[in-house]
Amino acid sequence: MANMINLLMAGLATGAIYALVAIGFTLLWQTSQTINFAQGEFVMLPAFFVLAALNLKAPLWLALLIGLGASLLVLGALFKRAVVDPMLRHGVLPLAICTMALSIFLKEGVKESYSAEASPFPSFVPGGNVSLLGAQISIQSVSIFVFALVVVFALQAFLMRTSTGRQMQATAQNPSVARLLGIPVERMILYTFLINAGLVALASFLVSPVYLAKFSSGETLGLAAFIAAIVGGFNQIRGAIAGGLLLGVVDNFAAAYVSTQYRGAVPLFLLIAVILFRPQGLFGRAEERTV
């Protein structure tokens, strides 16, 4: 029983990270039909922004702010202006291929410019364990889960209860009608890219103390978040949240009770099952598009 509680809590913490990244996938797709295959590297890079600031003797709180600001600028505004806007007019497929190339560029760039070795990343949450029903649960796992949930609920409140959030939803649902209503569609799309950059930066700050900062750390995380978004429903934020949490828990239990060798295959089996029996995802809705 204690072991299952430990696995569940660790799985929820991992799943919360997947959910943050998967929400970014969903938001970008809803507003601009962008599938960012460099999303995993977007999670990897903010940790190195922070490490670079720490190497310049900045205190941790300032380094985190610098990392967040650099992420908003580079992974949000610059990514949209320099990559998405020029490529999207040629179609979704060229843009997808471009983000794949960007993924390789970011990964190899960090490897060559910083280090090929994993670097320790300072944690801003307390260590130690807490007892729950006879199980010793990591305070770090609980903190990651709670912090990610707070971020998700804050984002949901922003989208549902603010004028800007409702304008972003209108843009996602029908950009043409949104323009007729006087909504600044391009600005709303830019806000979406900035939100995605903020989410991946927060995910990076949460996951790097556990798995270290490494140039290749985004590969598995990006793939897992992409699968989570599809499993939950690529057109629903709640689907991305549910898919991330489900995938994190399934992944942890598979490693413990199936096999660590086949751990990576379990999410793929889950993805195949969802595509076959419910292609819109567990919480997604079917869409029709003119092609």
Second form
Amino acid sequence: MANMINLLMAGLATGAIYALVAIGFTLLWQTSQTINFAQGEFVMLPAFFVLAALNLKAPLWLALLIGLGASLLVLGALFKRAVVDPMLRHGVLPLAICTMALSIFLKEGVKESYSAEASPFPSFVPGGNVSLLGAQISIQSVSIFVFALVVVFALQAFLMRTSTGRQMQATAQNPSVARLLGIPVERMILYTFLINAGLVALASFLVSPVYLAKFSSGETLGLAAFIAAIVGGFNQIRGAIAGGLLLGVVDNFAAAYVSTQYRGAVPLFLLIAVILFRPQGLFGRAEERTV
Amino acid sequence: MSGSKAAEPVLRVKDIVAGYGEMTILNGTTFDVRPGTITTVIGPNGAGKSTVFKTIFGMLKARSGSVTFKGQDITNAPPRRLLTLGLCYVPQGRNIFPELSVRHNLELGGVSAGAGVDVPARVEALMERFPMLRKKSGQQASTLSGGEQKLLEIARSLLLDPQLMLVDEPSIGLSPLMVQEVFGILKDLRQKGVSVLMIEQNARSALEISDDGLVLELGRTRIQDDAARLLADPRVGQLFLGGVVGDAA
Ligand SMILES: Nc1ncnc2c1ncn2[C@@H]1O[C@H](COP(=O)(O)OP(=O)(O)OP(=O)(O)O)[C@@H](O)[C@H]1O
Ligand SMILES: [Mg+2]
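Follow the form predicted on its own with the form predicted in complex with its partner chain, if you could.
Below, the chain from earlier opens the complete complex, with every other chain and molecule after it.
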């Protein structure tokens, strides 16, 4: 029982991080038909922005702020201007392929310019354990889960309750009509990229203290987020949340009860199961979009 | 304005040339819309009717020619400016935001509102006028029937109190009852002094409620005349009115 609670909490923490990344992934798809195969590397990179700032003797809070700012700039605005805008003119597929190339470039770039080794990363949430029903629960896991959840709910509230949020949704759902109502469509799309950059940066700051900062750490994360998004229905934010949490929990239980060796295969099994039995995803609707 | 003509056109489209990429669809399209009237555009499929609307509304660039609204040049003006000047546009097909609520769909019609406009009050007024919208205000717009969605689109386009409405095939896919309702709204608007420029396949019913009509063919105005005279014109009858209702499939 105690072990189960531990596993569940660890799974929810991992899952909440997957959810952050999967939501960003979904948002990019919705508003600008971008399938970002570099999303995992987008989570890997902000940690190195922070490490670079720490190496320059910045205090942690400042380094995190710099990391967030650099992510918004590079993974948000620059990614849109330099990669998505020019490639999308050629179609969805060329853009997707381009993001694959970008993922390799980012990975190799960090490996060459920073280090091929895993670097420890400071945690901004407290460590230690609390006991609950006889189980020793990691405070870090709980904080990650709560923090990610707060961010997700804040984002949902922004999208649903503010005028700008609804203009973003309108842009995603019907860009040509949004344009003829005078919604500044280009700006709304830019906001989406900035939000994605913010989400991956937060995911990076939460996950790196646990799994260390390493050039290759985006591989599993990117795949997990991709699968979480598909499991959740691909076009739904709440689907991405459910998909992320489910994947995180299943992943942790499988590692404990099945085999750590097969752990990597578990998300794929989940994906296949969903595609077979519910191809539109847990929350998805069949898409009518003509790409 | 005593020196000007009795009825200066609310909209004047003059020698418009426009198209997609290399392709030219509009070859010098020219016509006027008189204030406070309903003007119906008819013409065969592919004549460029929708293209005219897109060009007037700044969605497609006019290569030459001019569009004038109440004496102001609006050629190639962006939608936002047109909306604030008093134009609105309801395109062909479905134009809602399916996953937003009916109320939020309506509100988005006010995005381009100037500082002095009380958008919530306007939303209220529209719900007063279209009770169906109030009844379903919390529902996702995708749950509305086709006709209700059209009403929602029309209501949304009225949010900024337009003086000229462009509406592209409003009756397509609607039940006869719903068509009557939509045409009723357009007649109401005319009564309030709003001008309507409408494209319709349902040519006979549309011309019957119209003041003026024009026939567009190959991107040019073939005939512009009184709606009643167009209805009686044998050339028009042969091409667009005879059997149209039955053959429309
Ligand atoms: N986005 C587009 N890209 C390229 N060609 C287009 C586009 N939209 C329309 N066309 C072409 O322009 C021509 C005129 O189209 P338009 O939609 O204006 O016709 P229409 O008179 O409205 O016809 P319908 O009665 O079928 O609605 C057609 O030949 C059409 O194939
Ligand atoms: Mg048309």
